[in-house]
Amino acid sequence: MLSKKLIIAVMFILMLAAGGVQAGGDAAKGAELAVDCADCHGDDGLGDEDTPAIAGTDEATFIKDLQDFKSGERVDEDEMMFDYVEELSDQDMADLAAYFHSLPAK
């Protein structure tokens, strides 16, 4: 009987842990991480004539773009994006995606 309770308890803990990983990004944490992004994309994420707008971007698309820059599958002309994303974790990317998604697009 004790082993059955232990198994149920472990399963419950694992479900809670998995739920945390599957949860989306935290826009507040993303705002903190976005300080570097503002150098090129602006404080409002609207970019300029040389840099694309990222405000209002779909979160899944945003994360995929960052992953592609990190893996080298996508390369920007100046290769600056790799420098910015190489140290980002998957959670960091989700947090940034949540933040920029929350900003109004052009």
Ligand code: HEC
Contents of the next structure:
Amino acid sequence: MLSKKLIIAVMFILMLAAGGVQAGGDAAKGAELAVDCADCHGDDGLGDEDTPAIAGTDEATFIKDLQDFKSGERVDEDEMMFDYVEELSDQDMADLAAYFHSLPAK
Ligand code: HEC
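Instead of the form predicted on its own shown above, give the structure for the form predicted together with heme C, please.
Below, the chain from earlier opens the complete complex, with every other chain and molecule after it.
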């Protein structure tokens, strides 16, 4: 029955929303994805004069920043970030968040 499937689907989405994504960040996978970020943010995630430091950032803040760039809610002047977040899935963002959170902030 359709309605039963729908209920199961909704429950599944709610479960994910209730913390699955945030808790599911895999820092090892994030480290692989982070190779693309190092060009600007540096291997250590500490950035430079043109790029903000992202090491040690709280995971929820980090994911929100990436989602805002992706949705266009936050526009970076040179669109440097948009090109990189465009193709990231929610899971990729959670993995990256877990990885950068694990790096020591300055
Ligand atoms: C081409 C250079 C470049 C690359 C590559 C890049 N970034 Fe950025 N990033 C920036 C710049 C510049 C900003 C600041 C944008 C602004 O606020 O206008 C930024 C901002 C951010 C912010 C928000 C930081 C804050 O404190 O506001 C996060 C989080 C972030 N980047 C994560 C990433 C991740 C994760 C990757 C790899 C998938 C990545 N960046 C790749 C240049 C880059």
